[in-house]
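The chain below stands alone, shown as structure tokens; this is the form predicted alone.
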Amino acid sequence: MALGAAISRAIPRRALSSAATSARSASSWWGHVEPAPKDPILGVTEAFLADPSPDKVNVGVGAYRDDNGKPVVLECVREAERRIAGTLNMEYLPMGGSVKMIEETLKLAYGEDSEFIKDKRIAAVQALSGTGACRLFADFQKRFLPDSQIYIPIPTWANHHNIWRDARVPQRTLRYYHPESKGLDFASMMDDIRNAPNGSFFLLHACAHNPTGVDPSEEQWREISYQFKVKNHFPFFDMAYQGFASGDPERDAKAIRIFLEDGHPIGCAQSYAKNMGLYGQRIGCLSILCEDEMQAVAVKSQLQQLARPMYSNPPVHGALIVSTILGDTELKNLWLKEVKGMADRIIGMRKALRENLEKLGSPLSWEHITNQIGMFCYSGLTPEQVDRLTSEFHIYMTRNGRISMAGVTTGNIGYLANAIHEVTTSS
């Protein structure tokens, strides 16, 4: 007590005061912080884990499931986990990545004997999976051409908007998608190329379009990039699917192989979350080609400064898994037949739910759910249809409509024909 007593006297007033004040200021500093609004996909997850019934049925996910719904690890990827283990240390990758894995993702880009990789023209490092490598062009866009905007297809996936929001590029709209046919509204699309100002920056997907799974036809393709030569258009390409559209990721890259025979300067995104099922190593790529050899090497120099303050250096573990998959023949051709077979389950699926809603003498067309490719269908389902299907049927999927047609299966598609009737052919 006494010495309690002396302390106190020992404090000046001005100081007890003082930090008092202090203690309050604290309690307030993010007093003004709001709840975020819920990511509007991981949110469906989030709503759909916390329901109870034993009906529900996630078509929401973006991620790959089997037949029973469940999440599945490659047999190439387990293979290259066994050759790995304990044959390594964990330390830092360079900031730019994996030498040997980027060598490997240029191929399944630019092709295996890509003249672009052999004269060394195209600056490349390792990323956070497509997210990180949308994020870096991003900010590289923004410091090296401040002045520039980019044209993003209406609709895309939604995390695009935030990406080059938050990086402080304005941001236009490239009319894609024609709800009224459920297909590209290519006419429209081709006006926004040809009235953006010369030298504009443009979105493109590569393969199997988010959300909608509309892709340009190969003639497409080729008049998009002819007008893109006529108007300097720099084309940034975000490779998400590649062998996860058709099964041949040879052809997926098609769109990319077009523009690059025609001439043009690219950038590209490539991820291995979906065609190896590595969604939470976060492994990835962005690539940008040069003139030459020499800007090639001052544009990668420039892109790992970029990352160094934001992660420094990406993670080891699954750029290891990939190396050692498309490094081995054995190995990359059991990677071809998984990923052909996830592909052909998809395709399974789409065919057979539009059966479904066929054989229900559904009085509209489905045609657009075979017509469409890669992990997700463009149903044409309103909001309101939606949240019925939600709140009637314990189905959840995001309120624009997105079926991921990974989460269909034998199981439960009678099930989702069913409710998908009902919401839309009853008031």
Ligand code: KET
Contents of the next structure:
Amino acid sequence: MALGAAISRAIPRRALSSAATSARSASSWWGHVEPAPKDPILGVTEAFLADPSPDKVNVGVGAYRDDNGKPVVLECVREAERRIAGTLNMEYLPMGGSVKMIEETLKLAYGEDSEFIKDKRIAAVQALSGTGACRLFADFQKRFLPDSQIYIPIPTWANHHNIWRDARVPQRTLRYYHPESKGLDFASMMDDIRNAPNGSFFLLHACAHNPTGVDPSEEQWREISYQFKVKNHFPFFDMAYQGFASGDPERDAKAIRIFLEDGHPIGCAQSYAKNMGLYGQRIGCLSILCEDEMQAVAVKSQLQQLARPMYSNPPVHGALIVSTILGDTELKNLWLKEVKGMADRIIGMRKALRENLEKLGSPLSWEHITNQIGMFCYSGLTPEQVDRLTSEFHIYMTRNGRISMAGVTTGNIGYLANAIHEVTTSS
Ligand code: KET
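Show the form predicted together with the ligand, please, because up to now only the form predicted alone has appeared in this conversation.
What follows is the whole complex; the chain from before opens it.
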């Protein structure tokens, strides 16, 4: 009653009657809204948190844990926080984000002495981590090349499909993974690249492909780059795991550097979620290599224009942490050491998981666990086997059989191996 009276006072009669015909009654405004399906990755964490079992293990989301299963804040991050504490105001960043952070971030992707950086040919903006960088690019693609499509590797990080779907860019498939060999389906991938219409967009994982842990070799990247050149395709690199493949961010940028050497215009999404452990800070960068400085200025201004009505300008704290670390030689070296430490622990866990399964006498081959790289092991477990791991053993992972190796520890590895052995040898 009170609300109705307030509305009739505030809204002219004409507007009120048309509002009444379009909305049946206040209670049915959202009556047609069905619950959204659970996210295939973040939904796993929700289910894990709701499980009271003391034995539960979460190898779902790709978030690094130490050998005690605890989230990690890097020492370089702690030190950067100490240095910036209380020293700065909380004003807005410019629409494009922190200039210093972007400067350092571009060096990681394009190289310390990149001529493209010197020539100011890169349009770059701070983004809401890797997801935000991908989405901003997808929106940019739709706005300026509205008839374009994007080829996406199968499989890929599930959210890639959501991102380009919501940006209304039609998706095409790029064959990538060979389930029998548990390796790269290079021949089919090259066929898809050759058969795509000239000038197509392709999403590529720069390193540590998610979910498969399978990357092209350097030689294969060179062939891919060559074919892109022939076909005049546009490569968009999602680089969410720089440093997590080899332990060395410079080595993990190799694919991008090969494309740059070959003279491609590229796009790149970078994220500090994983390699600096800044998951919740939502700090990343979107860059687009342009033909010249003038084009880069125009592109950057349009990226900012896209950001303005969405979130206006990006958050400041993560940007400060990143620029403090990368702008200081001592802290940067500490970071490099810590990234290597995280990658090495994961590599060690891969060896241990394979050994454990082999010791249990598994009749299956588990070689792929150590052949794959990065945060994930694409185990080959079926959705039904994953369901059994969850219901019988309280082990949580995505239903595509992806194990986040970052969640495997000395403490849970024996339990995990036993459970995997159990569900793969009995039905
Ligand atoms: N790209 C890839 C390939 C990726 O795996 C992730 C995150 C992101 C981008 C986005 O990360 P951001 O936090 O926005 O910088 N992947 C893990 C977490 C998630 O699904 O959000 C995952 O696959 O578990």
